[in-house]
Amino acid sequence: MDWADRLKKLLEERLKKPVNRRTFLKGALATGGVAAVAKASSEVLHPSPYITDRYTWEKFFQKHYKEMTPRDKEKVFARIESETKKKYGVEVKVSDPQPIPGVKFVYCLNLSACNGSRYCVKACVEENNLSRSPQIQYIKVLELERGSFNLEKSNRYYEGESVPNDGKFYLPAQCMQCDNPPCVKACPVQATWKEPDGIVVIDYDWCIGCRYCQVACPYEARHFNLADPEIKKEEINPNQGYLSNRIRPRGVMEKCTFCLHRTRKGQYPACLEACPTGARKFGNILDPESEVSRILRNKKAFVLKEELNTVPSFFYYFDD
């Protein structure tokens, strides 16, 4: 058995309980040695054939986001900015806005107003530097028959420039930012967690691409980068957040973050600003005077798959 096989076996054993890369390294070093780990680390962390250059030695030893000091973050952000400039030829700025004390973000969506235009999808792709090829979209818009609410019979690939179509209504879905997120529980290396403002985030440099979280999510809200993201130079959004819309490398999971690089600075999510009908509402549920608080007090709001007890922070409602 060669070093790669031995290290893979070790990782499989350790994935039976939550681990981090240091725990893994400790066992790997006891098994072999520094040279063996250096040679096999990328393959061990990414057994997928799509991954060949995910980790440099520096990235492999990078601390978890929660463990980084401000100085550590400065170094990591500078490295990401340099790598982006080298790969895409664009100057970007990576920021790290923190949760606002006393704020718990929720989304409300008026299904009576949504017209299925998918402008929200386009805005999300542009704002969050989503890959155009292979295509990744955080928001899917489902077309349903009026009078029916069978999501399994919905059409997410409807066509036509003239919407809404007769006899149809539309239900956009994205990450629900659950208060009881099964995706977080499924992650074997604690690369994803829920922030104090309610947003579930991913440390892309810590993610090992195992896709357990994708399987655990009942909303199909997590997406895996099978290849290097393809984005034209002129289409890259240079205002990037470490935990949100920086360009993700291949081999990691990604998802909607309620545009935290915007919302933590007092702006609305890009999808809301693009909505032509005002169907989308966003705000702080802890503020009793906020629009979302008034909606949840006065409307018959509901969440998707309530029976799963994921406790979503994304609500739907109809006009009375």
Contents of the next structure:
Amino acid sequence: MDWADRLKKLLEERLKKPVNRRTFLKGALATGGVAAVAKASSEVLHPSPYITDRYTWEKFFQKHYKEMTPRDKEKVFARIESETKKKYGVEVKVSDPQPIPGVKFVYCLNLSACNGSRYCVKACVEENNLSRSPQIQYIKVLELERGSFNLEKSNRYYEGESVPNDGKFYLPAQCMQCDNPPCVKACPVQATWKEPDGIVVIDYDWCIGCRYCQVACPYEARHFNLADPEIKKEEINPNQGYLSNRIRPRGVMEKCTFCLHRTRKGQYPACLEACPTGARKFGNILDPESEVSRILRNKKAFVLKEELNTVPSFFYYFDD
Amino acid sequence: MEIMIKIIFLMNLVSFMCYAQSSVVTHSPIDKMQFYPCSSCHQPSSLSAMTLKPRTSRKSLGIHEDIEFKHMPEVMDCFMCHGHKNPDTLVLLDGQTIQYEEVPLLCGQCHGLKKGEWDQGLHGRLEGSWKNQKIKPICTDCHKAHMPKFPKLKAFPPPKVPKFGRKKGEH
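Can you now output the form predicted together with its partner chain? The one shown was the form predicted alone.
Complete assembly follows, chain above in first position.
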């Protein structure tokens, strides 16, 4: 006797009358509906850990970064630290260094010196807790034919047993920290903005993941977290900044922030420190004695896609 | 005339003080060399026998056979740069003796433009802090002294090609 016969018999006993097809189906639908409602209500009352971790009371009512008081920030940072501890098993310290008055960061890159060894890419991935899988990299090193400058013909997937490859030169591209940033204008919820020291930042907890900014950016500098980032426990950088390199949640945008958790404390960005050839220069453009000021005075520096009027803070130059 | 000399002296003093206040320090190779100073083996008297023979007979280098010299091919004499009288020093073309940490002066004799850029911070790596104390590596920190051309490196692996993407350029 299968379950349908059994159910039919049970109903007949209860109702004391024979069951035809119509009454049977009615009963079956009602039972199914009750079961579905019960299942749904149990999910509301006892939701899965995925839901509970993602949507907590504190997270839902967390304010925008600019509206947070220092006390709010303390609470939020403690929450992020405990969540990271729970999820990745690592003790981290979330800090929030503020922009230094009278400082505007500028990056200069010597294309004659860059040898395309991707040391900067590796340092950036390690410093900024970038997802290894799915892979996210802020810096793209483009390989170009010597004597040409058509970026559409560049190759970013080149192999290099001994770089520089013959007849090639290399152009690393990352976020240009534009002074007229199209990504900021595109954001419908103001989750991204430009800081006084020139760095375009994202409040990862305010971002709704609509990806308008990714489309708006002409430099492909913004990246979307399609999945929870996968990073090995021992590779997580515990020195984290709220607006920069803390481990991003799923479904938000992220981008290069000139390592603001380092640079606002006086250090150089990780990509610069890793560069073996000294092609990268970083400093305060408002200081006339800084290296970047001297480069912009003495070298013929240029920016990428100048015609778009994005006014980048990232300059390229060639030696002589 | 005396007033002029005094003024010039004062200006020099002021400029020196300004220079001393700048927070740029250079690396010193002395730390690396203090364990094996040249003078621990080379006595000034024995140096005359050390003149580098034409490059077909490199065995004359003795213990320094491992030094690969790939720079100016016409240079056959170690003492064009190394001190003859005091092996712990370097000499310039005009005979002036300098210490090892002043090696940019030596390189700048031929590479004047690069030396000028290095002086301004346009050439070379940046170390230390952009805000507080900048550390300026000197020539021999990055370039090998006897083979200064920057070596070719092995690049880190490329990013993965997107599954449904096209392997093409960016922008």
